[in-house]
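Here's a solo chain for you in structure tokens, the form predicted on its own.
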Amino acid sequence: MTLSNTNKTPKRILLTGPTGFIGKRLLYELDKKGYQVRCLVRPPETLDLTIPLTREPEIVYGDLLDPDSLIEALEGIDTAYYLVHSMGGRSIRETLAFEEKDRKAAENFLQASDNAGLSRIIYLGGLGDISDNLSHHLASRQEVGRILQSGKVQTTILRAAVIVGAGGAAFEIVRYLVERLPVLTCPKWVYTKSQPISIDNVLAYLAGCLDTPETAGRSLDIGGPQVLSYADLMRMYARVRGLKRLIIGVPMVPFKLSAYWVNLITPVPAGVVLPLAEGLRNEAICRENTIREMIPLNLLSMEQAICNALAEESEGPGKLLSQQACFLPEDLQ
């Protein structure tokens, strides 16, 4: 039973991250569903809201990496979302050094939630194993998982691969590749598989575990309909935008060089760039779908998620009117 039909007093969530990506969208998301949600943010961030809430959130100031600013944070909270990780800075020098920091955050955060008497947090991880010869990006985030998961509190996790969405890193190096290029040269890194997901499906999913008690505790994989490649998510974009490209493979090109090498084309800075190039020497697909029954959604096509993102870009190369200017194929219009 969602919580619209009900009486009870709604959760008070916490949302770490709501500056973020994927937390400023999920704030929106929780807020339709109408739970109180109180987002922590760093000082001296900003919670820029272009568009009214219907209920305003509360912000606390506080840094994972400060135990004490804490305890004011979780206090009476239910849930707490965490979606905060060190993806990379805005260089390479910055991304190199993020592990020991997100190891601490993560042991401070559980200890508090620990203390506080929270009953879940939801966790959005990445796909991969530690077998697998992880890069240290997602070996880290697998490590943040098993930190979250070792202490008394409830924790989910959702594993999820390249997430498709406007203003997202892996969206962005698409669209100005794509855009700028009309023949690219690309390492052999874009031939990697992996199983995106669009970014509105992943706030469907994350939003849902908090009425879905039987994830309370699981990982589960997360991914859309289609298991591509980056050089396929290329291939896609031209098409939805009808552009001809030609996409040409470059062998033995360094991670860190081909992070240079997209900074200069892109807005991307390389240093986010270099985590993303490195997670892709290994493919990211769904080992199990156990969610899909739990919470069952329309997962989007990502020719679909390519136009919405398109759709809601209001600056930079490929933006559009609407999602009726996306030249879709025939079935999914």
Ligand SMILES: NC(=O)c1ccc[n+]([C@@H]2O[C@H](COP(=O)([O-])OP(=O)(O)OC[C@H]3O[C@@H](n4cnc5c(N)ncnc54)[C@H](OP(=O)(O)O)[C@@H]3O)[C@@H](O)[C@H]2O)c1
Second form
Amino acid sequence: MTLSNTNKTPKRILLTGPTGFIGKRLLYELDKKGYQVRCLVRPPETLDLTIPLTREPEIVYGDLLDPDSLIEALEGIDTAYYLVHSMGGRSIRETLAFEEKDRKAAENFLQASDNAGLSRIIYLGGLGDISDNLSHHLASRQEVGRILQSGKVQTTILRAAVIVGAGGAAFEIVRYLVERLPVLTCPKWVYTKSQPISIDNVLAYLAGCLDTPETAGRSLDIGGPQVLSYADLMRMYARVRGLKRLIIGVPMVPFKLSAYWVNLITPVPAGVVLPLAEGLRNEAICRENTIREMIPLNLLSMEQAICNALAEESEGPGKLLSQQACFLPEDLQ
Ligand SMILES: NC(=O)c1ccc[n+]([C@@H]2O[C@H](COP(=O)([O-])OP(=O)(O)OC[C@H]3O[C@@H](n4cnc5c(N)ncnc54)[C@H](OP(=O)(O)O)[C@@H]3O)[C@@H](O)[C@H]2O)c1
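The form predicted in complex with this ligand is what I need now, so please give it after the form predicted on its own.
Let us now look at the entire complex, which starts with that chain.
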């Protein structure tokens, strides 16, 4: 069992969102590091493990919107990962209530964590400057961070822009659009600059926080080595796949119209696309890089991150996370 640097007893960890894009991967990462993890799962969901873990995870059923269900989930826990959001209804109407739900979920979780005497919460939020007339999605991610930092528990906030990995909504939108359309007509917000990061690096930072006590109580920006726009990511994807694609900018298109259009071409629901698209009107670039000294990593290029995602998808879900094969063209290595 992995031991913390400061505390010689094994940490007891609660993972929220273990059915999600990031949570399900973090479960493998923590298992690999030797941690026994308790997973909070919303009924009637189950944990769909694509490859076996070394340790059987403990499952507790609960919902962040139901405070009573959190008491048992947090009993005896030292550190909780907060990897939950309510965005993602199939329709735009379903998604509209996400801010209120996310506020309530964070308040419930903080209260239950304070009552249970938790030492730490580690939350993955979003990049973006509060002065920048943030989209509802990014403003809500920041509000959740402020709530989680307002209690007795020491909360670490890692702030990320687009995370590139197989199954992540932002990456799947790029993949389907570029695979399916030879000419991409894009509204001007696809040219906004951001600092995407590979899922592998995000997992290493999330897991690394456990062994790095100086990250407790801090808000830290995490980003990859390149500042890119969504249009740059699409061009990069086409290059890695050897596809010829033309990207043409078009004048202002309403976000809702874009969300319905993306939903026609890709399997990503309009209720997920809308908040993501609105978020692209704000620059999402790291304002500080303290984490690079606290948890030194080899930051993957976005070409490499795209390659890893493609390799993971081509290997099929049974091989998920089993290896990081890469078919990066030689001139991109
Ligand atoms: N993906 C990105 O590119 C990205 C970028 C920056 C930051 N982040 C942050 O990373 C975190 C995780 O994102 P993700 O992409 O992994 O999201 P995701 O795939 O949509 O997963 C969301 C998870 O939250 C759970 N959940 C939602 N409402 C809940 C509730 N009331 N009670 C308990 N669980 C609930 C879902 O459970 P069910 O299976 O039951 O629905 C699911 O496991 C979020 O905080 C997000 O803001 C993500």
